[in-house]
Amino acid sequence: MSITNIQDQLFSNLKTYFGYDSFRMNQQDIVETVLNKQDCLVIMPTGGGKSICFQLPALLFKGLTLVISPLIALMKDQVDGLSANGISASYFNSSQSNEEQSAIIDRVLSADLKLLYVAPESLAGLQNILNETYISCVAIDEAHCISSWGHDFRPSYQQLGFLKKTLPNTPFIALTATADKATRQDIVKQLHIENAQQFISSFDRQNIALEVRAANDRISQIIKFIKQRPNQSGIIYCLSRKTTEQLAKKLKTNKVSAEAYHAGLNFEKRSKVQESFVYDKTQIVCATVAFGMGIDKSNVRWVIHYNMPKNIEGYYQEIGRGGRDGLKAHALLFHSYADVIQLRNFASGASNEEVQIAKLDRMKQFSEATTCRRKILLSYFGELLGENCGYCDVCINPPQVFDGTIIAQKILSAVYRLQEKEAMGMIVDVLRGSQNAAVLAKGYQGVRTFGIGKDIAWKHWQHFIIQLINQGYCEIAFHKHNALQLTAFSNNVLFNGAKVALTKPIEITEIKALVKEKKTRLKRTKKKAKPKIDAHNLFERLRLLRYKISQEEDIPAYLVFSDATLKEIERERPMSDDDFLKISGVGQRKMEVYGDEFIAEIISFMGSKLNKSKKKDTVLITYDLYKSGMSIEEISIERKLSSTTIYSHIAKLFSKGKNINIFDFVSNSDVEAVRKAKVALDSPTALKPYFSYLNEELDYFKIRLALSVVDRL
């Protein structure tokens, strides 16, 4: 198959498949490199595409993708929703009986599979297939996992060294949402793909507003916070479990819709809270880390973080879990120092303490931060953002600056004498020309820049190092004992003549001052109104269509269509089939199954607004072209619908008692399967549970047909 031939069918799986018409930041680029064999790790955000990226090969390659994910939750996750698009996937997980993975075996080895997902523990249950006979791709989820240097260490994905060994020439996929320079070396090095081609997307989640408060009377200012957002659904991560289920039972209090989630309830309750919470029917989950890494639901408006995350890493990822729909999210963490006091009782004693410690540093430099934190998070990660961001709480409302250039040049002049092998502390340490044991025995008192800063407090020269860390001009290696490092930005400011703004440090008296001033300044603001839902409009009617669908499919609310799709099915309003797969997320299967519901209620709702014709019945039209003796092809022609869509009209007309020949199109064998399947399932009203329990070799729309007539025996 030629190039021009593999692209165009990579564009028609991307819509057929997944309702995409264009590919995101380097989608394309990723597909097409594991579809020459070629290993790559992929470092994208949250929400911005990963899955597609070993997903859309998968249905290329003759054999089978395998999977590697870590958590049970997001393999059926994940399969739900490659089954709801219509591609074949299943997991292999500890939860299945001997007789379930043998059937799953057996899918693989008669070709029926296109992924696989897998658990790193496992995998020794697949050795009869993994040899290259059967195995085309191995992804590798949530790659980071596999490194001490990540934030979510797990030794069982150490052992995944071997597959590279086993599986030689098939293209492996390492992906993760968080990686900074060091555990993406550890990754690549691990899994033995270090000629790996690396795609590094941009971490800016620029639909996620990021604030930082301090944790003053917290629970008040969640209580305020979520009433101004009803119906949205948020996470709130706290440090301990005792924590999760004192503010859900506040929030409940409150007549907020909340439940608690930690690791020390029983696997059926935290399943069950999991499960109401993705289904939309529980609002908000007060939750510990426990809780995320296996929700892939896009709708999740909002994240608090009611206690300090350890590190930056996990912070990010968190937040991410918010927005993946890429519409407006809002990222809200609560600082103080009883949080950094106990996460440093935590990393106590660990083998990789000082690690944790100085990651936990940067969490907290980024909390107490004075400038851009959209600069100091993307800057983390390596990617530097030249302008601030201009909607994070600090830009919003910015503090007064100076021209620090000569402090700058001054901080990041000892970093590069020192030869970027040196810490904070000893950087402060030549800056003020200390004349301590270890700056005397690495010789630093010959340096040019020993002693420059000797008017300058030491406390001082350590708040002033922080802004530079945190607005992209040095880095700290944290795989090289936490040395300070310069950066693509240093050049700008050593010979080239860029200016450096920084703040002042602020004593604790002025903080005092300031946070007395700002409140008495907010007594004196009037409290705002709060935001009203309009309950008719269209948007409200699509999410309480997609819900009653979701209930009866027993599928996630998102899985039907996310957030965006609906917004964008608001505002385009498509009353034709061909207009309906224009709206980005609408697949041709998901248009077939879905397609003429929405439809119908946009008609619907558009009311007075319509011309006379479309006034009328959506179903009653299709009734009056039956009648005058138009086949369904030329109904379908006719009314600019597909024909999988005049088939429901056709059969919800027979259903309604209408004149209809309903064996010109289905035959009485279908009839019977489904009458069976009937009693069997004991009268589901989805159409899904129909469509597996016949071995997905009964149309949909002939299950309706078949329904119809069951229905009226």
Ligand code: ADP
Second form
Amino acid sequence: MSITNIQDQLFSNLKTYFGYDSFRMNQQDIVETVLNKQDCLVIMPTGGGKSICFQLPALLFKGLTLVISPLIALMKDQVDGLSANGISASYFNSSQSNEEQSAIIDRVLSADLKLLYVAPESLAGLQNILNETYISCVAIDEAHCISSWGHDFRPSYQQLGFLKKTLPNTPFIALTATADKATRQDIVKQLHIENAQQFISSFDRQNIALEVRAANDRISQIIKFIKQRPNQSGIIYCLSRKTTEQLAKKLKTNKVSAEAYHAGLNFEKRSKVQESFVYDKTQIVCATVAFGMGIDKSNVRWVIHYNMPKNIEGYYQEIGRGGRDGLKAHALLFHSYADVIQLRNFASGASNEEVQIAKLDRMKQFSEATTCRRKILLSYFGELLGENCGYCDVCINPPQVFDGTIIAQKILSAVYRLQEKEAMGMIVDVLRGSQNAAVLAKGYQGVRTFGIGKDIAWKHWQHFIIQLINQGYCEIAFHKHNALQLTAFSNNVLFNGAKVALTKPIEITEIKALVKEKKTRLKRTKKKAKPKIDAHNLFERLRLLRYKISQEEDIPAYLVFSDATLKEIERERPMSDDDFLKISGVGQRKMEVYGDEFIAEIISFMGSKLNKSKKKDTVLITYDLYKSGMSIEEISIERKLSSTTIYSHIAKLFSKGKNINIFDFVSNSDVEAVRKAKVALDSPTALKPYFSYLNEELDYFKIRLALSVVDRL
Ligand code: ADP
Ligand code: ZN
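Right, the form predicted on its own is done; let's see the coordinates for the form predicted in complex with adenosine-5'-diphosphate (ADP).
Full assembly next; the chain just shown is listed first.
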């Protein structure tokens, strides 16, 4: 086959099965390399689109593509996602019975499967088919798990080293979102794919807005944040189990749909919370870091860190769970000194205490940054960003610098007067002249600096003290109850007239520009938006329809359509099958199975005659051609539409009472089978239940044709 032929085929499969018109980043190169039977190592950020890199070649290979994946919990979702796109896939793992497992092997033997997901520890069960007669490609997902250099080493991955020896001529594709240079080298070495071509994409998650706020009055800030984002899924990470529960309770009393999740809950409860979140039934999960692994939900719209994470790796991984569908997502971190102190305490005494504290310091620097946060984040991972990102709070609302010498002098002299024995809270109390019990007990109301800073708010003093610490004018003695102490620089300020520059505190009103979205940054589709007719309302209706279908089919809503696809449907308002198929994320199967319902929803929303006639047109054109005596095949060629689309027109025409010889297209026995299914299933709206009920033996278009008969006759 010529190169252009292969490329045509790639693009046509990309649209037919995945619903996309173009590849992202390195996808096309990777797919072509795999099809050339060369090994690859793919490093792409979460949400970058790794799956297509092996799922698309899998469609073109003769044999099976084996996908090694560490998390059994994820396999089902991935297989459901593939099935929803009309791709034959399954998984093989220890959760299945012997009968189920042998049924799968039978499907491999009869070449009925394109992709098979397997956990490394279950590979032994596939011995009979682990040869090049059956296997055309091996994909190793989360490949960093093989390396003890990586952050998530799994011993079971080490046995993958033997695979290449068993399948020497089979292309291997190893994929991961995180791997530094050492880990990358280790991966290819351990997998014995030293000559693998490496594709490394930027680590940057441009669609995630970054924001850090001081942790004052967190709960009311969070409630406000959530209320501004109705129905958006989000995760709130907390340090302790207790906080997750308290916070979830608080949110619930504020009529927010939230649940707690932590390792202290039993397995059943945890699975229930996770599933309910993935299926859009629970809007928010308040969780410890135990939550997130094994969640592929693409429509998480925001991630909040109620407490500061231990290190930047953890932070980046956690915020990375937002916006996997490429739409904008928001990461909000609350910064508090109490957290820093607590995390230091956790670290102290650990075998790698120094490393942990150094990592915590980097996290602290990120939180207190006065320059572009994304630059800091990416530089931590060894990637340099040329320009400021324009999509973090610092870029959007740059801190204003002023001469803070007098403020600094006041703080440092209070530290001095309290004999370097008191922590930040007491220093602020004394500056503000607070008459609380602790102050009075120590007799601090008599010291010289008492009450010299009444005019400045508590949280602002805190903000200034943190800056002095960062600039080295004072420090926290963690081993002495976190007392603030002077440094060699302090004297310069107190006695030698050194000037101190400070930044003004930023008010905690939500940064408007962040909410509105930085228009220049995110790529927009070039298609012109149609005038808005209460667009939000339409989106809500589409979202509810998606939810209804997801319940009927028992798959997560984001697998029916991603938020990105739903948004495009909202914007473009397709009212015919052809237009529906043009939407990114709508492939052939999804158009056939879901198209009618979505189109009906849009039409009922629009309620305009003009648009109704537009919808009728395409069906009537088919009718004219049918009446002229053309076959389905001929009409399909003439109209450049798939024959399934033409069949769906035929079904509609018949339902509307038009003169169609319907039994030319569907047999009596098919109609009877569908009639029985309809009774047994209690008239479901979607076609999938019929398809399953009839053992996947009757094509969707036939089901549709049969239904038109059942409903009319
Ligand atoms: P990863 O495994 O890298 O985290 P996925 O493969 O799950 O990412 O893809 C993330 C999202 O991007 C999915 O919703 C997927 O359907 C979508 N996507 C992938 N490739 C494309 C593309 N070429 N065009 C549009 N969307 C895409
Ligand atoms: Zn920035």
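Numbering follows the first chain given and starts at 1. Throughout, rigid core stands for the largest set of C-alpha atoms superposing within 1.5 Å between the two forms. Note that the structure is a prediction, hence the values are computed from the model and not measured.
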C-alpha of residue 677 off by 2 Å or more between the two forms on rigid core: yes
Did residue 598 shift 2 Å or more between the two forms, C-alpha, core superposed: no
Is_shifted residue 542 between the two forms (CA, 2 Å cut-off, rigid core): no
